[in-house]
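Presented as structure tokens, the chain that follows is alone, the form predicted alone.
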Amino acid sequence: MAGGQAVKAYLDLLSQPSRAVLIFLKHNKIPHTVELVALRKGQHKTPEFTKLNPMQKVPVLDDNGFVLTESDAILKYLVTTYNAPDHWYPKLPQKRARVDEYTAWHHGNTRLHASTVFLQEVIFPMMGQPTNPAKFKKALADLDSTLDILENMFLKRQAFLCGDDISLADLLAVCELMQPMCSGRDVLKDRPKLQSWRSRVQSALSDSFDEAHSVVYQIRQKFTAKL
């Protein structure tokens, strides 16, 4: 801990890193305070939030004047800091290389073209802007084949994607994969090795998984009411 005080935690519960973020602190029970920066709003671009993270993105931790960006990296220094249990990033080299290799990964797959169908499906029709075809088809093939990836590379036939306990790859992993929710698409609907996955990791979390989510909920029941 880099000081006696709650860490503070700069978040959009809109972005899937976010909840990740937010998750892990409820269930873990570290003191925490959260601060709320509205994207839609701009709120991530103003200059006292530049000064903070000059990326202007969300999450950033703030643990006492120790500020932090990225949600990989916040999430892997709350476990060390804060003496998580080990399952979430193992301190044994071989399972820890798991948790890394699968995080390494998440970003240009799980991440990249869930939140691609996201854009494309539910933001940018929000914004006046129509769902690109071609664009949207590619995405959905995109995120089929990480799927599968997940599927038959990293979940296999164990309980959770790098072993039999949850990890912060699975965190990582469902707060992607929620986010089509919000126009009521659920990208696992034909995949029932990886739903069963899902709700084992929602299970795991208990209430801090729906909790963080509930804004997705809440844009589903708005876009589906409009369909």
Second form
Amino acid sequence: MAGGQAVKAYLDLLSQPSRAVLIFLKHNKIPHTVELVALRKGQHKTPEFTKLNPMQKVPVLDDNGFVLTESDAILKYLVTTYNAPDHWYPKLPQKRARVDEYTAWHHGNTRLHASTVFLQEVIFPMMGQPTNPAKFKKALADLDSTLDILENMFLKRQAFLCGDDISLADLLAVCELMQPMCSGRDVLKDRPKLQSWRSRVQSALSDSFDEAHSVVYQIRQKFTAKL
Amino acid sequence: MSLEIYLDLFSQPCRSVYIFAKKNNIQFDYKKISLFEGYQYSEEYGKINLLRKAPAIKDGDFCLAESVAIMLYLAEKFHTPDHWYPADLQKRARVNEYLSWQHSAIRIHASKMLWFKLLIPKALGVEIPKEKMDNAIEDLNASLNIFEEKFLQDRPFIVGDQISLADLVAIVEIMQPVGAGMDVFENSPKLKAWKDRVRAEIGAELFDEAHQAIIYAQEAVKTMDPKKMEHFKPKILKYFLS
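Now show the form predicted in complex with its partner chain, given that the preceding structure was the form predicted alone.
Now the full complex is given, and it begins with the chain already shown.
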């Protein structure tokens, strides 16, 4: 186990993987302090932050001098170092393999496609680049295929993506799927099975989920007020 | 119960799994499949892996996709030497950090090179527009810079003195552009030295055997039937639309 003092988490709650890390820290009562890195203000590009993380991304974990990037690596490190309940990242090899399978697939699928929808609908217009209808249609179609796989291959008849209990997979997935909410878009609108899954995840995470997602709700309010 | 491993060595993640299993003398039933021929879309393969990608394993009744997950599972099951995936939590975290980052970085940019320089011209008979090609090369170089400056630094291997899954996953990806005649190692002595170390650790014979398909890709493509590449059209169009 590292140091003895609280870990430092460099985050921006606008960032989906940042939210996953914060929710995990809070939910599991892991002593931590939060350093806010405002992406909108370019704080991830300062020389100081770049020294900490040359990739200029959040989240970053600093555990008493041990600096780690990449949310899935951070979460796996936290589970094992701070002895979080087994269901988050089971020790049993076949159960663990299911979580590893999801976290690998997540990058090029859930994360990529949900954030593309968000970027095209919310961020690019904010930066003066209107949404391109053809590209956006394609982005929605890609996300749709991803949701098909989430439902039919991962979730199936289980309560959670990798089994009967919530795991890191559900945490990472739900934060990504919440991002398009910024424009009031519920990507699970026509998918009752995934909606039930999301409710179960939200229930399991209770307060820490809503607290972490407050920024999403705020942006949604401003976005929908403009329409 | 036997372990079946479904592989097409043209694919980078298949090579890492193949090398890992062979290097560690893991007994397995080698199921050679052809992605170009579209086997991943068969009903048969759908029972193994609904993602319809390679590699995949079937260990008794247990099916698993995603090369990273597969190697972690095999490392645990077959008690492979610690250096591949260290028990030390901080070293392990460093391996996980690389394995995570590479999905959206080197894997994407290195893959693109083979498509842009070799397969798309062959499948569609079109050359990639210069600007797109230049951007793709720039993206790859940017990833390789981060690889050298953040992940490798002055160490012999990514996590320290010994080879790990991080190096294995990195090398198979960075070898991919070689198939299109693009040797990225030439531009960087540091990268070349690391490659030589990795190849030596794996064993030159195993390394070269695994990379046969990619080293002779330019030859193989000459005899490839473009009609068989129809099912890759959606993927190819994706490259053009992005």
